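The chain below stands alone and is given as structure tokens, in the form predicted on its own.
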Amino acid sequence: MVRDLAALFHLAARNVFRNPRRSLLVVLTVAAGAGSLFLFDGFNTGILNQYREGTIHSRFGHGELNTAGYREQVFEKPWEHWIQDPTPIMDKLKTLPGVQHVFPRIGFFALLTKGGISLSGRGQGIDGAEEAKFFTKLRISDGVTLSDQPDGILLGQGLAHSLGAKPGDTVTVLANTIYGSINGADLTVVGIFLTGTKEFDDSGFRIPLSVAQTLLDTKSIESIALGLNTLEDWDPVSKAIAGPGSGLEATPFAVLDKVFYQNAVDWLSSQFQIIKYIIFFIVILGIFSTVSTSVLERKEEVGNLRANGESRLNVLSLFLAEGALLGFAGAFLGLALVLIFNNTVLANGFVMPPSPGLTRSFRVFVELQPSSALETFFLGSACALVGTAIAAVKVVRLSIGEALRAI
């Protein structure tokens, strides 16, 4: 009987339909578990992708180049360790496959004054026209983004609120040059941005790179941020430009935004693993509870099979084949229902409240992955097999006489 695989599954299928109500309960249990895992993994993927796209296209790009060792040390005169002659490096970067945009930058501290209010802020000198093409996730809450305005300044929302500044107002920026003297510039507020990161929004501002270099009295730049075609281009590009002997080091966006992005990735990944184990346990327990009742009712059948010459392994194989069929059907049903649900009810995503450390909500789309579907299908099927095996082993181990007497 069970020596032939086709015959084994044929008989298993007939046994499954002997009690359709109980079989349906097992299928629905597996479907609920597999569907939950599939949906939750898609939810996690959606959140992480939203975090990633927000981090890349609002502030950091795909990564950043600095002189070697610059990020790991604190220098008394950091400008001495900036990129002194950036033009050849930028020209080389633009020729590399995968490089879409190159963003020279300078970071500095300054005093901002409007009327009788003066506040310290952390500024960035940027190529506004180039950055406006790539940093599309930078939310402008009022006015416009900084692009080709030669005397414009873009303020973080918290900083603008503290200064009482709005688009069109004039703000005076005072900064120390690299030689220790004080320099200043009167700039016009072109817009107010909101990244959702309170620390940055409360102190950050952006001005044209040429203005920042004039304020600091330098032609150097502190860093070069990169906008690539895809995330996969980062490794070859960083190795090509920041290899041994180049005097440069490349830092990916995940390290630049470790506190918010990378920590969120690690936390959500760990959370998913814990929830996965909980769902496994619940599904296996539910299948065991349902299947064990069916198996106990079939002790006489097991005794007859053993009396007709079938081994314990053959009988156990029959039960496992039934569990496999129920597991496959349940996992397939769970994945199908989630796909339908995601393409109808969740087609437009849903708004999540601000996460810890952020001040704005964001829309999340459940992003279902083929690899996750395959993994979830086999894990759901495995749960059915494990639950069936646990329930069947005790009965299969009975002697023929004990099984036949259990009527």
Contents of the next structure:
Amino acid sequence: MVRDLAALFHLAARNVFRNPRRSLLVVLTVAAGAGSLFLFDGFNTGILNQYREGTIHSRFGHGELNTAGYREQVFEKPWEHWIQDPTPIMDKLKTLPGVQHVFPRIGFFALLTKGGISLSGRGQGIDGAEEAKFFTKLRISDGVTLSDQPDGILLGQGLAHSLGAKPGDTVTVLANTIYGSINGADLTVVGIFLTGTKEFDDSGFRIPLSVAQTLLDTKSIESIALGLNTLEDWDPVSKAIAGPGSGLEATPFAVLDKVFYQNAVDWLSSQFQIIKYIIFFIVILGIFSTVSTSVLERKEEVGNLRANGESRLNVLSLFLAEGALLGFAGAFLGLALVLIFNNTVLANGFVMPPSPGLTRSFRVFVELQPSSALETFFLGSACALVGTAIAAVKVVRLSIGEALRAI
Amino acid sequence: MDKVEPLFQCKNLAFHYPLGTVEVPALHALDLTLSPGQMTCFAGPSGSGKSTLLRILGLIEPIQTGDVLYRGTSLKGLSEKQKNQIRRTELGFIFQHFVLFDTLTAVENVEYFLKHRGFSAKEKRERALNALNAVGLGAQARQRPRQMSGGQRQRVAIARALAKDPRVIIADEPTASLDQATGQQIMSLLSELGKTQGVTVVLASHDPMAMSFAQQIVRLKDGHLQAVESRSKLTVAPAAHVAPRTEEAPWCAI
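What would you give as the form predicted together with the partner chain, now that the form predicted on its own is on the page?
Shown next: the complete complex, the earlier chain at its head.
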């Protein structure tokens, strides 16, 4: 069987050089298809990775911990469902493999006042010094990020603009304590951030956790955001800390940012699948068209093969072997060209305009994936096989007499 | 005289080609017997049915009406697998346009159809070279068809048919693509090989030169059998599957 296959591919390899121009056309067709798929997959991966890293390193970390059931409903007194004693939990988290940073947080609503302007805002009390080390994608458009300033406030760009505030200005933050009384703090604007999510930029602000806890008169925290070594660490960490009976639940960033991140991932993935099928169809059609001519020219050869005892399957196998060789060559060429193109022309990436829901453009790098290379190689080769099979099967199915009537 | 078992027996054989909704008759209720060990030529003008008859005997066209017996066994109703087996082992084919693989050398062309016969690579190569030597092309074994003349290519095609050690060689207009001199050489070779190798040669041709080599001429016109002319001058060497004939007789119409 091995010898037969070797003989088959030996003849097939000779046959592909019978008409070099036509074979080159098939190879280039497959190369264009495989290369396009590989490049587009890399582009998609680059965008999704950008999205992901942006989401993780600007707002949510790899995910957040809350008390069990906290995110499933809206509470009249949410602070009663906060993490009352966060210290043991945070201490335990810091010992888990994969955990790089632990960020205690409080979320609350408040009124911000500057001059004669008062606006409502959505605040976060954070450990500024710790968060500054991890949330590096939070773009600061003016001033500096909130770190260890004891009475600093970081405003969203839209909110700052509406208040007419800039770094150095004083803003008064008024909030209800958990007991219902009103509390206030005068804070100094240290910087203005821009996440690109308009909804957040127009109402969000950040203050030190200790100031937030004083403002709300509580020692508890609403959530703990996590910064991990890798994305793969999320599952074991969340299982270790928020398993059954722990009273905690862990929510990954993809769910926290479902509207933008997860929906964007799903949408782009679906789009890629559709484009993949379109490319397949075009490549198969191109190959079918080219190979059909070749097969028709070889009708009497097919007749001769059949007359001398070759079965239909034998004859089809010969054409398929030729298609496979051209497919392999084309797919390999396509991948190689894209690799070279990406490392030269696209080495510095390119700027993409803001995507839906965002307000800032970003630079994308095409991230070619080895797994995608393998998949694309086989899919490109498969296209060549399918195109060849469709073209060849009609002639192969002819009776010997019909095939030889060309003579 | 020992009775020789017929090689082919056609009984009430008819054939038509479909042309859209119309059926074009090619053969009409033909009865014919071919004996082994001789060269038979189907002769007639274009459209007489000679190639059709040849292809039916070669299991290239199906038996639509009537029957064909090969060595006493009916060929009608054989499965595709059975037909393949007969074509592989019993029949060798030679076509007008040679139909060689341009990308293979002469010896590779000859050994190509030996691959399903269970021979080792060495045996296949040996058979192929022997066949090429028999047709006088031993020195050109490594040349490709495009490096050869028309006559040489047809010799390679003959060698390819011979290498299978067939019982019958089916040749459809073997000299049509060749000049007169080359055609004569080819026919002479076929005739000689038929005698020395004990192979029955059945050919279709409209060329009087080709006909002159045949021991039996079957004349066809418009799908009807007109005449069977036999020349019983035997120079066939006895072979395992051929009964020796020693009578000499002039051409006579049967």
